[in-house]
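What follows is a single chain, given as structure tokens, in the form predicted alone.
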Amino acid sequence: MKILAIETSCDETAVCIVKADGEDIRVLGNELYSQAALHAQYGGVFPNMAKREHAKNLVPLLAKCLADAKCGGESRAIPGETKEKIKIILEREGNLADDLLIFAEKSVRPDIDAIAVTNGPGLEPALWVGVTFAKSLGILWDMPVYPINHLEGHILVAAIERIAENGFAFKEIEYPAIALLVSGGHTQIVLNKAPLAYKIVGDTKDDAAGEAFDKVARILGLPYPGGPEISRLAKKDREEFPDQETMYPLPRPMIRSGDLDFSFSGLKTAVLYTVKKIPKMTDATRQEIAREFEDAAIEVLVLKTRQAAIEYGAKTIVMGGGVSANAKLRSDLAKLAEELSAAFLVPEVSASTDNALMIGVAAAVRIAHSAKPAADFRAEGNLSLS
């Protein structure tokens, strides 16, 4: 089965075509446009700008993806009624309807079996562009459309391993599994007792971990996106001063709360108060604070994951989301899994941030478990995994 996947939940516009054959996944085409540089001036994602950029880039990315995938098909005239439906669906998405219809009139109906699209959670203006685009393609090509939960994509893409340049195979997940989802918008611990069965057992009460990384980076005068910059400085400090105790100790919020919830707002505020007390910020001081902040955040994430894994007898620990690219967090969770004799699943770094491959993988799993396509669904910014 060939699946066209679309992801527009935040500031990454992504289109991917995968071929699912049993336990094997082959990537036929995979395109992504990052808006990070455009949003850097705001220190974070500006939703209306993200929406506009998605609408501008979806058709070019689709065209490139189809060309790479060589999904030839049959020529079809586009009935006037179909054109009108597409114009109505995409009426709030700038020139997207015109761009799509111009492209469609010059191309063929591709040899694809289904369309999958992120319908939440995420920024609703950004999500709506992808959802309406997918629905329009479904009408244009007479194909089923599957709404996919963004967070499920982060979990399931961790369960594939590369076996060739563009080929992956599913790893067997032993249940129960505990998934740590950690990104700019979410920090959750999810209990996964069976395939596609999820229960959120831990959540953040305020800022997500990735959001805290970005805000702390801003306090330290580092560029957006801040997470990689924090990690770069923290790594440098560990290499230069492996045994040095910090002069700027920070709290480990909720580390002894007894539950599986998180709170990172206080940690961010502690950094702010610390910085305000420093007469002159130097590169060395900035580096040391970055290290202490990363150590504090990761210590809490790992301890809570450990607590959940023991409480629920996890045989597998999964990590997903943009912050899963963090090298120290990956290393510390791998050690935890080894300590608990559990398998550890984490996506390739390139598949950790938002991408369409994970949406295609999630769709393939759902279809294999007899999921039905949907004609009437919405973009849901607060869509829950359980």
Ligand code: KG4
Contents of the next structure:
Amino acid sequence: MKILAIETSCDETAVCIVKADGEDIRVLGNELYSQAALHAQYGGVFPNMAKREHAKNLVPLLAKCLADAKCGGESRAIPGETKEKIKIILEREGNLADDLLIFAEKSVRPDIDAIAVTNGPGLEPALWVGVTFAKSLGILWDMPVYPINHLEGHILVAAIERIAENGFAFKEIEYPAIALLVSGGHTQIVLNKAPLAYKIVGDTKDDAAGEAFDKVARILGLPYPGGPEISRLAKKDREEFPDQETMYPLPRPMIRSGDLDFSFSGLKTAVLYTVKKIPKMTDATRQEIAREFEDAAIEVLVLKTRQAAIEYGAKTIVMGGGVSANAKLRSDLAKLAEELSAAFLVPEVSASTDNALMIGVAAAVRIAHSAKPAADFRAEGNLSLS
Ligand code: KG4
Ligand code: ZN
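Moving on from the form predicted alone, please list the structure of the form predicted together with the named molecule.
Every chain and every other molecule in the complex is listed next, the one we just looked at coming first.
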């Protein structure tokens, strides 16, 4: 079956078409527009600006994706009643209704079976654009629409492995699995005992790991998003000074708390105090602090994942979310999995940060497990996994 997937939960507008066939996932089209450069000027994501950008970019990305996927279908006129319904659904989304109807009038109904869209968690104004767009397409093309949890997308996209340029195969997951979910909005340890059954066993008490990377980057004068920048500097420092002990030691928050929870806000504040005491910040100091911060954050993430994996007898360790793009975290968790004789599942780096493939993959799994489409659902900024 062919699934059109849409993701607009934060500052990435993404559309993807996958063909799911048993264990096989073929990517027919995959488009992503990152608004990061736009938000970078302001040091973080502004929900209403993200919403406006999604509304502007969805139709062009959809058009490109459909063209790449060559999902031709039958041509048909759009009834006036359908147009009216779409105008109502999209009334708060700027020019999106007009853009969509202009596009729809000159294109055919694609040969696609279902539409999937992220309905949470995320920034509500941003989520709503995707949700109303997906619902409009469902009406326009008379197709079922499936709401998908963004976090489930991050987890399930870790379970596919590339077998061809545009082809993936699902790996068999041995349960129980422990998933470390690390993104800009979440830091959770999730117990996954059976397909699609999740229990959050660890959570952050304040900032998410990605948020900490972004805030520390800001303190160090690095651009948004901070994760990749910190990681780049930390790597440089390790290469230049492999055995050097840091002059700026940072705490490992909650490392001995005994539970599976996290706290990253104190670590960020510790960086702030450290930086305030430095009379003149140099590139060398900046990279040394970036390295120590990355070491501290990763040490806690890996230790708690280790604790959870042992406590629940994990046969598989999964990692997902934007911070899973981090090279050191990937390598340290891979070592942990090896030490515990557990399988290790992590998305390709390009599928670690927000994208629509992960939503298509999650929809394929949900549909294979008999999920029903939903006619009436909302965007839910705080949607949880369990
Ligand atoms: O999953 P994601 O794309 O969006 C959310 O759902 O939040 O995660 C984005 C987060 C940002 O905080 C970003 O700084 C972080 O992932 N990130 C990284 C790296 N690449 C992205 N953090 C650490 N190291 C990286 N290489
Ligand atoms: Zn995400």
